[in-house]
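The data below hold one chain only, encoded as structure tokens and taken in the form predicted on its own.
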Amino acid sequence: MNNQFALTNSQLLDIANDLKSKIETGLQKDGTEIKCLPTYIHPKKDGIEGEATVFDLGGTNFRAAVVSVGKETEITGLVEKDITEMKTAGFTEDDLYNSQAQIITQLNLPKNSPIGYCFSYPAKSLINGDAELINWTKGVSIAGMAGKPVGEPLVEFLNKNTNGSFNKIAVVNDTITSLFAGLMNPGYDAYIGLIVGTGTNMATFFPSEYIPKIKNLEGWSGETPVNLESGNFNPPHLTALDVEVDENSDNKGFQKFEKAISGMYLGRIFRAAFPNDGLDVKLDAAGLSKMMNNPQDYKLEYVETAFQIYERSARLVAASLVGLVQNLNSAYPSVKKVQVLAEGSLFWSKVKAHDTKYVDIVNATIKELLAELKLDATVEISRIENANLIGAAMSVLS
């Protein structure tokens, strides 16, 4: 069967060059394709101490727990709450922390407790912590809060509206949480942090020096951790199939990238593909995992393509990190140890077709790029549970 989805190696290193040259031009001036947000926190990467209460703000679910960092990492009395509601027509700024402040009144509060915030959408970090939010993403867009900081107005509301008291917030993008977990395994050269689930994402640290948008920054040096907002990319080598998924999106020419490999439009490429066969609107990448699964119950065709669509998904993120390293590789040329913290549902599913795990499908990939680029570093990926919770606690602990 013809697969109009596969990308030869050839490819794969044409779409981590050109990542890794407009990761260079992010790290130069703001407004670029590629983001490349410094978040202004230095994580201690050992002797971090204390409790923090930690919110979680995802693309369909609200998390709240109490995170004790120490010699040991304790997570207490987390409560969570869809909150598909966020996407819905003139939900406001205020629902938003009422939402919010519903879960957080479970919880068995320390006494003016420092804030640490994982929020999952485009946000630019101030040097106290805080972030201003960008633009929203995943079908989310609450009106008046763009431009404003994230944090301090929910301080203020959750200290007047529950029996909290709050003090110091850090807001912190979910890859950056995910960077900071990873910091748990030491031993490596550099660190990235990745997502692969409802959206896509990466972080790593780079030295400030390396950075030239922040080189007059008043009170900033050493490394800084940069949220690359990396689901913006616009790759080469996508088809007229992505084209017409970008067309019907509510963000038209944004996150290319995204669009390509993660869970919320994985079903959209799918639908493309077949577009007479009256397709459920609703399928996503959970649909396409269930066509794989029983292969048994659909159509060959159908299961074919649904494996094609997720083992390329599965290839562009190897190419992304492979364009990564050769950034990591520039800034820092002893790198030989990259460690990856992987977070997201889709990175970690494996599927009955092929029988194959998406990491392996990723793993794979990057030992060819590599090697084809004769580029004497190794890459390792690994989860820890709750990346996102123990990394907004390290944020604001630090």
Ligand code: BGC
Contents of the next structure:
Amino acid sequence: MNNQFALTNSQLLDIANDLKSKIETGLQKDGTEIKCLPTYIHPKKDGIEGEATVFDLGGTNFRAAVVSVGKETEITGLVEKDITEMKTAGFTEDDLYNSQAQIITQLNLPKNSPIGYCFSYPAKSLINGDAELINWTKGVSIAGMAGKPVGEPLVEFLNKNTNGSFNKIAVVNDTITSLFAGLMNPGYDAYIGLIVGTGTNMATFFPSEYIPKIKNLEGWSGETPVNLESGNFNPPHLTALDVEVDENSDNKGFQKFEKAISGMYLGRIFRAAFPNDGLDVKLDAAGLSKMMNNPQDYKLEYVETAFQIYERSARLVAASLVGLVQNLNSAYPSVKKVQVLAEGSLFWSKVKAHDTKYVDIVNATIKELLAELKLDATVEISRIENANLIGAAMSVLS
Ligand code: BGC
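Complement to the form predicted on its own: the form predicted in complex with the named molecule:
Next comes the full complex, and the chain you just saw is listed first.
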């Protein structure tokens, strides 16, 4: 069947190379397409001990738990709530804190516990551990929060309105928590944190001297965790349908890579492919999975198109990883073994159509692209249960 979403390996290499060079630009200065946001935390791999309260604000859910880190990592009292209400018009900053407080108060709140806050939106890290929201993504647009710290007002709200007494907070991106959690698997030359869920993004470590925009920052040196915000990448070789999805989105012109890849947008691409079929506007990635998992119930053309969109997403993710591996290769003398700690429901999904796992497409494509580049490196993709919660605790306890 005709595949308008097909990308050749040579097109994928264009994409990988373009991302590589845009990451270099992002490391040089602020305000570029790939933001490359440094996080000022040196995560400790060993010897972390203590207890943290952790929050995790994603594109769909808010979660809270108490995490003890030591010889054993223990997560207690995990509470979780769908928080898509924050995407409704008129939802305010106070509404957000109220919704969060309702969930947080279900925890047996420890006194004076530091907070590790996994915040899955672009934010500029501050040297005191807090972070300032740059802009919302994934359909959220709560007014008045951009340009302001995310952690401090939440701590104030909680101290005033709950029986918790908090002071210290570290706000980190979900790619950074994955990156940190990945350090629990030792023995690699380089680490990447990857999210492919409602949204998409990657993070890695770069030597500070490789990041011109922070090279002379006083009091900071060594390995810097960098949240790339790769979802905002505008890659070559997207289709007219991607242009349409972008034009009909609430953040037109931004997050184009995310719109071609992540769970929030796959259904929209599919609908754009069948403009005259009167498809339900609520058709989303879960809807596409349903088609791919119950092929007998749908038109062959639907099942195949859903699969082509799914497959392209995985191949684009592979291209972006290969782009980043090339950056790591020029930042460090010898990078042979790279670990990717991946999170996100789409990334770890599998479908009945063509009996496929998303991760298998990513792995196979990475191998092909690395071979074409004659790059002697291996990329291992792994998963850790509750990586975001553990990484958030590591952030504030390091
Ligand atoms: C956000 C990133 C986040 C990613 C995955 C994107 O929309 O901009 O900060 O890491 O989604 O959750």
